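One chain follows as structure tokens, the form predicted on its own.
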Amino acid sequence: MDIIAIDDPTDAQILEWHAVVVAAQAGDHADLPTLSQTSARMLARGPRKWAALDGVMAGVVWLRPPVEPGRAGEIDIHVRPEYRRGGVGTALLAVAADELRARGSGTVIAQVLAGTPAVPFLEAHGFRCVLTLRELLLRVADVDPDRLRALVEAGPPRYRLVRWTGTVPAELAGAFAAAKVAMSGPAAADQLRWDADRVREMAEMVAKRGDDLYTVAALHGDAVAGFTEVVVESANPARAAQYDTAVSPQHRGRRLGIWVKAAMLEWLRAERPEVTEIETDNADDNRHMLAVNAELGFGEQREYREYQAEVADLPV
């Protein structure tokens, strides 16, 4: 079994990489949406990647090293079902761990579907569960347009809605960055370093993938009191992805969360009628946002778990 880096994959390697991911997902949970080849091409040209070869590509590991000191790296491992329990996953984890150690990274996280072989694999290698996420799905056709309009019209006094596609308008960039910091909380603010440049960079990353970013925000004076973001992927425009939704602590209790999300739904219905579903996930302990999404009609699909490990404890 050879482990090779595929940071600059050929077209043939991308197709093999895609086949490994599809086979692994099909073996674990047959009703998962299949990764498209277009999405695979975008992902395969992203962060660091290695493949395990045994005549065919038996497994792959994808690693995003931390972009800033003090933050965790991210890892994703897929192994064909017929090659499991033979050391392929451990070998891929070890090579990614070596890269993290070389970069001085202290921790790494992995997100996996609950009830799949990934859970005991990670737990056997020193990972511990730090977060449980519920994946939710909204079918746009099931939302009553009259009720949606009523939610939008019920916005609180002294607040107003604004919206934009792509990069935040220059006059709102600072206020939007401040809302991102408030969303992250004081403990994470220094790590995330949200500022006007960073929010622009994040939007530019989405645009470079060929996807469309939509944002609706609630303003209170010059401050962004709350916001919601949705991305429509070029590869699969029928299913949009919910990104961040947040309300600054001093503005909570005024139903701003459901207000901006209802306005987003109404906008997408008019602007992007091809969007038939919106998927999101919420932490299991985020009761407020779970209630907001339930009120809008989101239904639970799956449970994911986020695991974290100390890099020093990973195999060598």
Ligand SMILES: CC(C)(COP(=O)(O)OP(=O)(O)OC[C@H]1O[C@@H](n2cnc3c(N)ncnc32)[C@H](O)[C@@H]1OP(=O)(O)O)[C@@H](O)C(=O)NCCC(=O)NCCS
The other form holds:
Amino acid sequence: MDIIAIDDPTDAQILEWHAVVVAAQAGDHADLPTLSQTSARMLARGPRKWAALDGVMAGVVWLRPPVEPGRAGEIDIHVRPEYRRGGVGTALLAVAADELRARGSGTVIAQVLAGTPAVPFLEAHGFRCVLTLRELLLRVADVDPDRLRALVEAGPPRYRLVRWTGTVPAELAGAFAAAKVAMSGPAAADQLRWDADRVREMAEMVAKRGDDLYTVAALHGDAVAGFTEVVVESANPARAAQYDTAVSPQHRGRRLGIWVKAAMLEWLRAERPEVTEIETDNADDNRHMLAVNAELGFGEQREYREYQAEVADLPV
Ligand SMILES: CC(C)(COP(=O)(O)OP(=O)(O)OC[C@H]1O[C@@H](n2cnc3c(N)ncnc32)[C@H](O)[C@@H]1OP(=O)(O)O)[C@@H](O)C(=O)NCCC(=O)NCCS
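Would you mind generating the form predicted in complex with this ligand now that we have the form predicted on its own?
Zooming out: every chain and molecule, the one shown earlier first.
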């Protein structure tokens, strides 16, 4: 079995890569939406990649190195069902680990579906679960427009709603970045630093992919008290993705979370009728956000787990 780097893949390699991922997913979780070839082509441009070859491509790994020092790298490994339990996954993990060591990265994370072979695989290699995420889905057609209107009209006094597409308007950039910082909580080693530049960069990244970023915020005076972001991908506009939603600590308990999310839903229904579903992830212990989403009609789809390991503990 050879392991080769494919950082600049040919179209044939991308298609073979895509076939491995689809076969691996079909084996474990057939109910997952299949990775499209368009998404595979986009993925193929980004991170570092290796493939295990045995005549055919038996398995693949991609590695997103840390975006800045101190943050964790991220890996994703896929092995065709007929090649499992033969050490292919371990060999692919080892080559990604080499790269992380060469870059001096301390930790690595992987996000996997609960109840699949990825769990014993990662645990066998020293990863531990650091976060459980519930994936939730809202079918827009199930939302009663009158109830939505009532929620939007029930905003608390002395707050007002603003909304924008793409990059935050210049006059709100500082206040919006401050709300992002408040959301992130106490400084953590691998936490992004949010400032006005970072906020702009994130919006530009979404635009560069050809996707649309929608933001609704609740203002209190000049401060952004809470906000919610949704991205509509050009490759899959039917299923919009919820990005961040947060309410600053001093403004909590006034139903601002449900207010901004209801306003977002109403906006999307009018502006992007092709959006039929909205997908979101909530940490298992985020009681408030889970309650807001349940009230809006989000239903639970599946459970993901985030695993983390020290690079020093990974196979060589
Ligand atoms: C997870 C995955 C990559 C493992 O690939 P693999 O080639 O079968 O892994 P390996 O053969 O190197 O397994 C190494 C060890 O992991 C553990 N392991 C792997 N699969 C297991 C399973 N189904 N049940 C129990 N233990 C398992 C075992 O300890 C195994 O060693 P052993 O076979 O000597 O007992 C593969 O199942 C897969 O492609 N899953 C779908 C994609 C996915 O979820 N990827 C996320 C991973 S980052």
